[in-house]
Every structure is written in structure tokens, then in C-alpha cells.
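Next up is one chain by itself, shown in C-alpha cells, the form predicted alone.
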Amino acid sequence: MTDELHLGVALDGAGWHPGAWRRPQARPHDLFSPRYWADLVLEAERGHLDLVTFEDALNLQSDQLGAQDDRNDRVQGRLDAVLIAARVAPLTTGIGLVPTVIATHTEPFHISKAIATLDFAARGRAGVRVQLGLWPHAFRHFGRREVPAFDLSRIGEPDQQRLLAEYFDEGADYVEVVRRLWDSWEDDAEIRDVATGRFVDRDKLHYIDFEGRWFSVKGPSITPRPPQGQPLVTALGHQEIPYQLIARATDLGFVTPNSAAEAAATSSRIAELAAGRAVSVWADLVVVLDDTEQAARDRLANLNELAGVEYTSDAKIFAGTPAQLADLLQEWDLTGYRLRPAELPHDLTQITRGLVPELQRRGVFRTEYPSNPTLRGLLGLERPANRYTSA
């Protein structure tokens, strides 16, 4: 069994049920103020938890995986998730925050230096969430090329599943340049010596010379080295080839399961695609919890009345107490699990005041953050080495 696990929270809008927004303690007048984001990670910090995630898209919220719908009694809108984590960052001292970004449809130069200052701003706390953006209406905000439609529908038959494989060996390139323009500058190349006038050491900075079917990208970046060296790098996956980018470019990956089996059987694919590559991988749960099972199945029920349908995700929904959940992230047996608290602040609070010290009893939960911890600290990974760095 773990001897510690890792736990993180994904924030978005006023929680993961679009049912959420109606219910009492709901904020959706502040949803778009800095404030309400402020005290969603301040309180997820107080629980020590070790990181929190913020959600982006590049279409409105939609009922329909997709397309999209034009409902408008769901939270439509969102802030951009790497401005709110650059908002909170210099509030926080322990958490790290981990925003979506769309590789599909933004330059990985510009996300790099995004991600660099904001690891730079949480003092080595920044991460980044890598997801692509597939479907045709989010292609028409951009207009810049024209690309097959990819059909949902279909999605297991071959001629779906080799374009989902272009679209996801683009997003590993993507994450490649990134990494590739984090090292572009080595540790010490700042020398900020006044008296002869030298503010950098050119020769360490370094052209990336990255070459591949996407991307030309010569570099060095323009922002130094991050804190971290190199953020943190996740994506969400549910099936093989998603499996394939998070063994193959990222540090954690978050995967679905609806069982311990599954959860263990994901997570010995992903480290056979890995093939001795270190990659974490959590599962994601939509959490609803109060202090009885059945307050939280009779809240979750009223989050379905208010929606106007039953809620269904692409995760387990768990309703429960936080220490039937306590039971369940131990007998799943991962290293971490990132929680979707279906109504903000209710859940979050939960998770904090009520799951937390329940896995503190049990001796598998941190009481403090070490001091001036990094994300990859927390995680217990190592500050990676440079590669453009001579031996």
C-alpha cells in the first residue's frame, strides 16, 4: 500500500456539475473575479494539498463532447487559467498551480516563457497542464489552417484513431520544444556583474534547433532558466494513444479508472509505454462530500435536479463521506489522485477540513509543507538536469 499519497484539486468554474452555480453557497457573481480564485487556492492551501489545476478551453462550456450547444443556464466563460495562476501565485507559499494550457492552437515559445515567469512568480511552484483542442469550432477561432474534421463518433475506427495519433504526436513535439526552450538558457548564464558591464554569458544561451513536421523553432527563449529548471508537465488521458504522450513527455499523467483494477492496470501500461521513463500517474475523481452518505447522494441528487439531467463524467463520481473516500484513494493504491469537487466551495472545503485530516489520522498525509518547497520537491522528483549543459 502507499505510504504517502499526493493529492491535488481541479478547479473549474463553480465546480464540476453544471448544477453547481444554483446552489446556496455557490459565487457565480465571482466567478470572474480574482478574488473568488484567490480564496478557492488559499483554501486548498490550507489543507497542504499538493497542487491545485485550473481548467481552459478555446469554446464555451458545452454539454455536447465535442460540439457546441447554446444553453444558457450553464457557467459560459471562462479567465484565462495561466493569468489566474499568475494572480494567486505571489498569495501562496506552498501549493503548486498547474494551469491548462491548449497545444493545439498556441506557439510553444510563447508558452514556455508563460510558464517559466510563472514558475518564476510562485518562487518554483508552476506547472502545466498540456491538452489539445480537436474540435472544429475551436479550429475556427484561429482560422490558420485547415485540418480534417476529427468525428467523435467514430473515434474507434482506424482512419480517427491515425488522426487522434497525428494530433497527440504534435502535442509530444510541443512539449518537447517547451522543455527544449526551458534549457535554453543554462543556470548560471546571468552574471549581473556591474563593474564589467557583462549582465549575461552568451555562450550560454543556447539555439534548440528544434526541427520536426509542426514546429521550426530556432530559440534561445527569452526568459532565464525557471526556478524548477522544468515545470512540472501533465495531461489528462483516457485511452492508448493519450497513454503514449503522458509516457512519453510528461512528469504526471491523470487517468480515469472507475476501479482499483483499472487503476492498476493504467498505471502499469503507462510505465510499460514509459520504458523505465519515471512518469507519476494519478487517477481524477468528481468528488461530492458531506458528513452522511446519504446527504451527500441527497445533494448530489439536487445538483442533478438543478441541472435538469443526470450528471455523468468522463470520471468516477464518487458521493460520499471524506472517510469513505479516505478508504477508497487506499485501497486504488496510486501515488495521488486529483479530486473534481462537484460544487465550489462545498466540496473543496470538504476535501480540506474533512478528507485531509482524515488521511492525516492515518498517518498517509503531510501536516506541513517543508519550507520554500517547489512542485517538484512535493512530489519527491528531482530538479533536472541541463541538457545543453557541458559536462
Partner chain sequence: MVKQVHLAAHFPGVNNTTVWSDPAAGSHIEFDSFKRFAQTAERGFFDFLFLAEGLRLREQKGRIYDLDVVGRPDTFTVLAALAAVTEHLGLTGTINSTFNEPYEVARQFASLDHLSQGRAAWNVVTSWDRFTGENFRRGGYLAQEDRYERARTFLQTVNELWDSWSGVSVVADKESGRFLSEAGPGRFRHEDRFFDIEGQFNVPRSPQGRPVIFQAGDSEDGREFAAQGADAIFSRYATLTEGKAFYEDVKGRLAKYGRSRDDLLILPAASFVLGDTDAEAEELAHQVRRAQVSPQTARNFLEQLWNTDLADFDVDGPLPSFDPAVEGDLISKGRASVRQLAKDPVALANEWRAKAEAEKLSARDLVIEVTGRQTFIGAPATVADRIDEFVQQDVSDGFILVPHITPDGLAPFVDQVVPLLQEKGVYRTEYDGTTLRDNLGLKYP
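May I ask for the structure of the form predicted together with its partner chain now, the form predicted alone having been displayed?
So it's only the chain below, everything else dropped.
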């Protein structure tokens, strides 16, 4: 039997295609209702997927990267991803829940306890996807500091690369603080020792004393160490600077290759940067799936027509049958994939009811969850030892 694949689904609005909300089965009126998100995550769980991610941003959606466009023919508005994940946590038992957080504009202290708490509510199935928020208009929503404007159109130029590196260095500090806070309580710190009247052994609580260029954080966390010890940290990257963050700070990196060769090259570059640190690398793919290749292509054409524009993405757009997708996933030979359904719920159910059974027939995907799974456990990762625990 071949190695097992890992699969995640990236949930966003009515799907990743901007025309998705206008399709017959779309539920655009429900995007801000709990039922909608519960239905999607429960469907993903029926497919025994490893995880779902929830997209987020601290600004409105826009077709124009880096600026608002005030288009009225697109989904506008979204709910906080951590809270969506928390809302579905008690309803699920098997699937990993990975909300996006915007490290540039939020407090690592708050996020650390939020993800730890999600891990308690989901009994060890929490992760987090750390994203940097670079858009100048989002900075104006916070107004806490003057920033040099990041210009996406000049991303290749040295000054923009320097700026990008600074944002990602701040992101690396952020992840370091979050991780230290998760470790700031040893697992057995709560002792409830009636004889001495002590609820905790305070020698097992640790100040993290983080001092960095952008901020300092004292600790310890107010929340005890979560069930997984360290919930899964993930990030998406498209080039060298984000790859460095993925390599040095995350457990799982999402990347966007266009071919098997690119997938292999990216994956080995990250392994090289990680210098022995274990990091999984998954490819992102936008998927349009139907029973025949023609039906999938027709639907993609219809989505483009509804959106009034031919859809492009940072990730490869795959339109075809679940079996063809299974071929591609095996050919690319990565440990896992994060699939972005172009249209919800259609492409999600194609994954859970088409792709998953196909992969199961091929013997490369689980047929059930282990009992009381943790997200780390699903991915074959150990529960990390606490950095503050003395031997």
C-alpha cells in the first residue's frame, strides 16, 4: 500500500470562485449564519478529511488585491474565523479546525489563548493559519502605526522585498510568542493540593520574557497548555520569504505549485530552509469537480460568465473529475493537499463523495477517523515536549 495522503479543505464564503454565490445551489443568504458553517464542516468530516481551514481578513473582499473596489456583484463581509471554528468545534469529533489569524494587526497574547481554547473545545483538533496583513487600507483600520505602503505590483523590487522580509520577521516573532505561551504552563501545573492550599504548582508556570524588535510579551498565558501541547501552526507561502517563515516557524506550509516538478522543487527548498526541522508541505489547488471533465469545464465557464471575468488564482485551478484529480494528487507526490472548492457546497461534496472514495479505493486515504483523534495525531505528528520542562 502506498503512503496515505492528507487532505484539507479551505472554506471561504460561497467558494473561491467569485461567481460561486450565484450558482443555483449556493446559499449566499446563509453566509453569516451558524448553520451554513456547521453544514460545510460536517460534510468535510463525513469525508474523514484531516482539516478544514477558514479564511479571514481584516478588510472587505475585493477583486483588486491590496485595495477596496466596492464591487456589488461579489460576496462582501465575513465573520471572524476563530469564532466560526469555535462555533463548529462542539458539533464535530474528528476533523481538524484551522482558522486564519492576521498576525500583523492582532495581539499574540490574545491569539495564543484563543487557539488554546479552541483546542480545549475541540479536544485537541485545533490549528491556526498565520497570515500577514500587508494592505495599507487594513492598516488604516487600526491606525496604530505608520507603515511604508506595500506595493504588490513592485513585489520583485529590492525595497519591497526588504519590507516583506520585515513583515515576515514580525510574523516569526509572533509565532514564537504564541508557541512560548502555549508552553508557559507545564502539562501538570494544576495540582489542587488541599494540604498546602495550592491550586497550581507555580514552579510549573513560566514567564516567557519575549523581547523582540516589534514587541515584548511577559507571560505566562492565562490559559493552561492545550490538549495538543502545541496546536498545529500553518502558513501559506508563494515565494522565498514566506518559505523561510514556513520552514522556521510552522508545522505545515501550504504552497501553490503549478506542476509536479514545481511541487517537488518547492518542497525540497522548504526542507532545505528548515535544516532538519520537520515541516510538512501541502499544495493548494482550486478545484472544480464534476462527473465528467466536460461538465467540470462547462461549469467553470459558467462560473466565469457569472463573475464576468475569467477567474485566476495564486493556486492552480483544476477542472475535471474526482478520478483525474486523484491522479494528479498521486503524481505530484506531496504529503498532502489543501483543496479550495470553487463553489460551495458543490465542490466540497464532490471532494467528500467523489474524490475521497476514489482515493480510498486506491488505498491512499483513511476510511475512518481513529477514536478521539487529535489534529497532530491525524497528521502523524508527535505531541511536542514542553520547552520549559526541566529534564
